[in-house]
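Shown here is one chain on its own, the form predicted on its own, set out as structure tokens.
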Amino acid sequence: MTTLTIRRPDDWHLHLRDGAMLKAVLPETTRHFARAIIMPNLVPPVVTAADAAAYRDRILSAKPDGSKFKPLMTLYLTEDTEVSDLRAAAEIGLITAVKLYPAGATTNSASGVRDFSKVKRVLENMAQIGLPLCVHGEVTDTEIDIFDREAVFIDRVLDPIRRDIPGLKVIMEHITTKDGVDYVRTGGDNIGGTITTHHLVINRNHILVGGIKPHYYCLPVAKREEHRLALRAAATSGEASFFLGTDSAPHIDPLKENACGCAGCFTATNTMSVLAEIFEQEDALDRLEAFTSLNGPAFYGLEPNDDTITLTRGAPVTYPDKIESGDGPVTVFDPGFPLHWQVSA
């Protein structure tokens, strides 16, 4: 196979930041993707309908000329989230989901939830109106090893919430473990899981062996090889519960390459090439469309995109090492192997 035409993909987990960074990185997504779930962890975070409307307008203003890209907005769940504001935003189609960050779990998550009992009423209302909850699935207890935080979150937090509010639709985002894969796979129709591009490529050795590689550092952190293989099997399976959420997260190089480097891999530029290479390696190119273009819309109750993209296989493709922003350079994720597929139309 040297060409592959699929429905235009969507990204169900994307960081665009704001200001100069937004203007620099947005074209890297709009080039190939029709829609994206936009993360709300700005400073300050997007916590109200008014915040979401203002951020949406800034994104739309930053779109390249002629782009039809549609940002799907989310609210940042806090212990002070107002049910009336959330319901009003959902009813007019302003928001597509709500994002749960355990306080301190990742970049700009200090305003997240500490006491989950304080958001129960919000979650119950979300279940009533069918508004999905996007979850950063890690506990933040200092006594829990960072490589175990996803598995512990499932047991301590996620499963109790889902048993208490069975009608709540949940997306366990950027799963990184076999535990996460198994939980999504056996959890029923109300749970889905997004998988990032970079977690299909790297394990924890890529970050640590031969010196610390800051541009492979992300949260949730990459795990053992057995977990990466479980993620690849899930992504390439065609199963409807798994779909693409890149978690593409731009940080300027000085903030990545310092004594306390920021977490995140910037993959928006070359994701489709990397994914095609992976799916070809797994003899699953016929399932790439399901993972990138069909399963996500189905889970969110949306129609897939009408238009298509075509990937062509040929000589290795080159991408820029960095994207320049008004704030500084952003390093593009390097998968560490040649990419032979590129979007040609």
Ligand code: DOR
Given for the second form:
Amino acid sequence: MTTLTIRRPDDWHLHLRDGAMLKAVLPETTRHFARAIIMPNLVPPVVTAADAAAYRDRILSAKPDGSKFKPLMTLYLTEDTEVSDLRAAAEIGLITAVKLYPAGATTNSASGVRDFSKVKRVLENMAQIGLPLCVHGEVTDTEIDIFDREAVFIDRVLDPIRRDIPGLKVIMEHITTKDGVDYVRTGGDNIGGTITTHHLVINRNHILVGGIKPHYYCLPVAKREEHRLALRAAATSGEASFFLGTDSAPHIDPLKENACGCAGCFTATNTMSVLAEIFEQEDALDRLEAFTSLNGPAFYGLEPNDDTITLTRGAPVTYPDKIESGDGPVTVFDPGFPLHWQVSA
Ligand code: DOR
Ligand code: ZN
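Next up, can you give the form predicted together with the named molecule of this protein, since the form predicted on its own came first?
Below: every chain and molecule of the assembly, starting with the one above.
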């Protein structure tokens, strides 16, 4: 196969930031993607309907001319989130989902949830109106090993919440383990799982062997090879529960190449070429469209995009090593293998 035309993809988990960074990274997504679920972990976070409306407007004004990109906004769930505000935002179509960060789990998550009983009423209301919950699935207890935090979260937090409120639609985001894959796969229609581009490429050795590679550090951190293989099998399976959420998360180089470096891989620029290469390696190019363009909208109850992109196989394609953000350079994810699929929009 040398050309592949698929419905235009969507990104079901994206960090766009704000200000100069937003302006710099947004075109990297809008070039190929029609829609994206926009993460609300700004400083301060997007917690109210008014915050979400203002952020949406800033994104729309930063859009490149002619782009039809649609940001799908989320609210950042806190212990003080008001049901009435959230319901009003959902009713007018301002928000598509709500994001749960356990407090302290990752970048800008200090306002996240500590006591899950305090958000129960909000979650019950979300189940009633069919508003999905996007979950950063890691416990934050200091005694739990960072490589076990996802598996422990499933047992201690996610599964109890889902048993308590079975009608709640949940997206377990950026799954990184075989445990996550199994939980999503066997969890019925109300759970979906997003998988990032970088977790299909790297395992923990890529971060640590032969010198520390800060640009491969993200959260949840990449795990052992057996987990990466489980993620690849899930992503390329075509199964409806799994879809793309890049978690493309820009940080300027000085904050990554730092004694206390930030978590995040910036993959917006080359994601579709990297995915095509992976799906080709797995002999699953015919299932790329399900992963990037069909399963996500189906889970969210939205129509897939009408227009298409075309991927063409040829001589290796190159992408810039870095993009300039106004605040400093942002390094583009290096998959460590040549890319042969050119994307035309
Ligand atoms: O690697 C990550 N970066 N994981 C997250 O959960 C947050 C994100 C960010 O905002 O930089
Ligand atoms: Zn994220």
